[in-house]
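To begin, one chain is listed below as C-alpha cells, in the form predicted on its own.
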Amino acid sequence: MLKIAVYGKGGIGKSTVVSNVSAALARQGKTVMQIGCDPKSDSTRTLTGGKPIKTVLDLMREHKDSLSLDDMVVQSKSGVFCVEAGGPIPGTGCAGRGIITAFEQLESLHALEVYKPDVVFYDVLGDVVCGGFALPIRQGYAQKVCIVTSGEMMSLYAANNIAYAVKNFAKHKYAALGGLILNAKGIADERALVEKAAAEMETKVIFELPRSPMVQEAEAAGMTVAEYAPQSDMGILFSELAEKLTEAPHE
C-alpha cells in the first residue's frame, strides 16, 4: 500500500491534481482512496459529480457512536474511495485538531484494512503546517510527501515551509520528500524559478503541468479531466503523473 501526502498552498490546484491522479490510477485498475484534509472539504468534489460529500467530523457530530465506514467513505463513479475529514464549526475550534480526530475515527474503524487500497492520497492544505496538518507527514500515515507549487512567491514560500517540516521529521523515519509538482501559472521563467527553489530545498521538480482550459471545462461538468477527456493532452499528462508518483522510488 503506497501512501502519499500531497501538500500545497491554498488555491494552487492541489486538489485538482490529486483528484485527476486518483481517477487516472482508478482507470488503470488501481484501488485508490483519497482523503481530503482541508476544512473547505472540497478535495473530492470533481470525483463525486461536483457535489460535496458529508465530512467525517460532520457525521461524528450527527451520529456520534453509531458512525460506520459506509457513512464516511463514498465510492465515486470512477471507483475512487473518497473521504473528507472536514473541520470544526467556523469560529469554534482548531482545524488541525479536526484532522486528528477524523484520522483517529478512520483508524478505529480500520478503513485501510477494509478497503485495501493500492494507493492512498492525503490532500493537505499547506499554508500552515501545525500539528494537525502535519499529521500525514508523521506517525507512519504517508511514506512520501509531494508538494504542488507554481512559480509564484507565496506558493514557493509555502512549499519551502512544508519541505522544512518534512526534513524536521526525517530523523524519526517518517515520510520522505518526494519532490515538487509544478502546476504552471504562466509566470515568466517559471520552470527555472521552481527548479532553483527545489535545489534550495534539496529536492527536484518531478513533473510539470501546463495551464489548460480543459481543467476548467472538466470541472464545470463536475468531473476530472481523467474522466471527462482521458485522451486529451491534459488527460495523458495526468496519467503520466499518476505513473510517476506510484513508480518513482523514495528519496
The other form holds:
Amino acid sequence: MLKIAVYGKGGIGKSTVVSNVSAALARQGKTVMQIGCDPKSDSTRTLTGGKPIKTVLDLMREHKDSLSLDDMVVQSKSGVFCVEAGGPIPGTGCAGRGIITAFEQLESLHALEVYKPDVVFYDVLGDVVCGGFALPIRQGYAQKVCIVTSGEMMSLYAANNIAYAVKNFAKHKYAALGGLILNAKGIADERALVEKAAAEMETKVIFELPRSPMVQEAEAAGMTVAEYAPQSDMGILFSELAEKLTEAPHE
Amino acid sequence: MNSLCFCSAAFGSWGIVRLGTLVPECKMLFVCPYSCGRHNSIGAIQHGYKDRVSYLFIDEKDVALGTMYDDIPKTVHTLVSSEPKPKVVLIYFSCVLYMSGFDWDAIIEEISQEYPEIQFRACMMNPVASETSDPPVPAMIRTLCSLWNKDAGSAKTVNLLGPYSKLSPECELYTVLQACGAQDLLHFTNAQTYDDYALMGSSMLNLVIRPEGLLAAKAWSDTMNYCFLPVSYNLAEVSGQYETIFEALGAKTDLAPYYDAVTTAIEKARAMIGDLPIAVCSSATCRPFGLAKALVEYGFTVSDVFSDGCAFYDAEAKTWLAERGGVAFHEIHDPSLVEQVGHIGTAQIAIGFMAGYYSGAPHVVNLMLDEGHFGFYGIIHLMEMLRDAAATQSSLEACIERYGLII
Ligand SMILES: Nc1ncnc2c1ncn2[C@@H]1O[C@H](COP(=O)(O)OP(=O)(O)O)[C@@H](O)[C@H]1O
Ligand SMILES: [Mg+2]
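Which structure goes with the form predicted in complex with the partner chain, now that we have seen the form predicted on its own?
The complete assembly is shown below, putting the previous chain first.
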C-alpha cells in the first residue's frame, strides 16, 4: 500500500491536484482512498459532484456510539474512496487534535484493512505544522511527502516549513520528502524560482502544472478534469503526474 | 456523562502510576507539569515507591515550543546512568502532551536504539481517554504485559490478569490448576527480577478475572489463549467458570469437595446477619449487581447497589434484580447524591468503601476490587468478611486512608 501525503499552503491547489490524481489512478483500475486533512473539509468535493460529504468529526459529534465506516467513507462516481477528517466547530476546539482524533477513529474501525486501497492520499493543510497536522508524516502513515507550491513567496515559505518538519524528524523514520509539485501561478521566472527553493530544501521539482481554465470548467461541472476531459492537455498532465507519484522506487 | 457529576472520596484506587511499580527493576519517569508531579509524588510516598520515580517537568512554553523532543533523551541519559541501573524505564506522558499530538513512539524508538539493553515504554496519563475503547488502566496493563518475553518458549503456567495483587494462597484455584496439569499461577507480583517477570510470556493461558486485564489478554491472543472470567460470588457461576477453565486446559478435576465449605460459610454468615440490609458497590467488586443477586439468592437482604455504570457481564443480574424489586440502584456520579452522603438507602452493612461512604452504614466490609478473591474461596472469604464486619463498628475514614485512596 502506497501512502502519500500532499502538503502545501491553503488555496495553492492541493485538493485539485490530489483529486485529479486520485481520479486518474481510479480510471487505471487502482483502488484509491483520499483523506482530506483540512478543517475546510473540501478535499474531495470535485470527486463527489461538488457536494460535501459528512466528515469523520461531524459523524462523531452526531452519533458517538454507533459509528460505521460506511458513513465515513463515500465512494465517488470515479471509484475513489473519499474521507474528510473535518474539524472542530469553527472558533472552538483544536484543529490539529481534531486530525488525530479522526485518524484514531478511522484506525479503530480498520478503514485501510477494510477498503484495502492500493494508494492512499492524505491531503493536508500545510500552513500549520503542529503535532496534529504532522501526523500523516509519522511512521505508519505516509511513506512519502510531496509539497504543492507556486513561485509565490507565501507558498514557498509554507513549503520550506513542511520540508523542515520532514527533515527534522528524519531520524524518527518519518516519511521521506518526495519533491515539490509546481502548480504555476504564471509569475515571471517561476520555474527557476521554485527550482532554487527546492535546492535549498535539498529536494527537486518533480512536476509542473500550468494554470488552466480547464480546472475551473471541470469544477463548474462538479467534476475533476480527469473525469470531465481526460484527453485535454490538463487531463493528460494529471495522469502523467499520477504515474510519476506512484512509480517506484518507494518503500 | 454530560451533566453535573459527583466524585466521592472513595473513588480512587490503583492508578497507572502504582501499576508501574509491579514491574521489577523498573524506573519511572514522568514528563508532566509540576502539579501532576506533586499529586503522584504524594501517592508515591504513601505507597512507598518514591525511590523509583523521577520527573521531567514541563510548562506551557515547552508544549508550545516542542522542546521535549530534545529534553527527554537527555533526561533519560541521566536516569539510566544512575544506580541502580534499570532494566525497564516507563515514561509517563501527561495529558497535555497526549492532547497536543506529541509523538511518543518516535521518542521511545530513538532512546531504545541508544540503550538496546533497556526496555522503554510510553505510558499515557490521559484520563480524558477514560470513555474511549482504550482507557488508561487497561491500556497500562497492556503496556506492562508488552514487557513479557514473546520468545521465552512455552511453560505449563497460567497468568492471572486483572487484579493488582495475587489471589489468597487459600484459594482453591491453585490446587485446581495443579490437578489440571498447570505448574503455577503467575501474577505480576510473583516476580522478583525483570527476567522472572518476562517469563510470563511463556505461559499457556491468560486467566482474566477482572476487566482491567482484557486489553492485555487480547493483545496477546495471537500467541496465548485467554479466558475472561470476572470474579463471581454466585455458586453456579463459579462452577461454570471452572468448566471454562477445564475446557481451556483440556483437563478437569472434581469440584464436589469444595461445595460443603461454601454452603457452611453462607449459612454461618446468614445466621449471624439475618435480615440486616446490605449495600453493595462497584469499588468492592467488578460485578456489583451479580454480587447483590447472589446474596439475595443466598437469603440475605440487599437494600442498595452503588455502581459506576453496568458492565456487559453484569447486565443480566441487574435486570434480574430490577424485575424482582426491593433493591435501590444508585449511579455514583449522580450529583443529587451530594446532599445525602452518609444517609443514602437503609443499609446496615456496606460491602466496599463506596457503599460505606454513601450509605453511612455502621459496618463496612473492606473489600476492594475483589482483592484476593476467585472461585469458591471468594464466596467463603466474603462470608467471613461479612461476619467480621457485622461484629465490629468500622471507621470508614480510617479504612479509606489505610488503603491510600486519597492523594
Ligand atoms: N492549475 C490550476 N489551474 C487553474 N486553477 C487552479 C489550478 N490549481 C488550483 N486551481 C484553483 O485554485 C483553487 C484552490 O485550489 P484547492 O485545490 O482547493 O486548494 P487547496 O486544497 O490547496 O486549499 C480552486 O478553486 C481551483 O480551481
Ligand atoms: Mg484543500
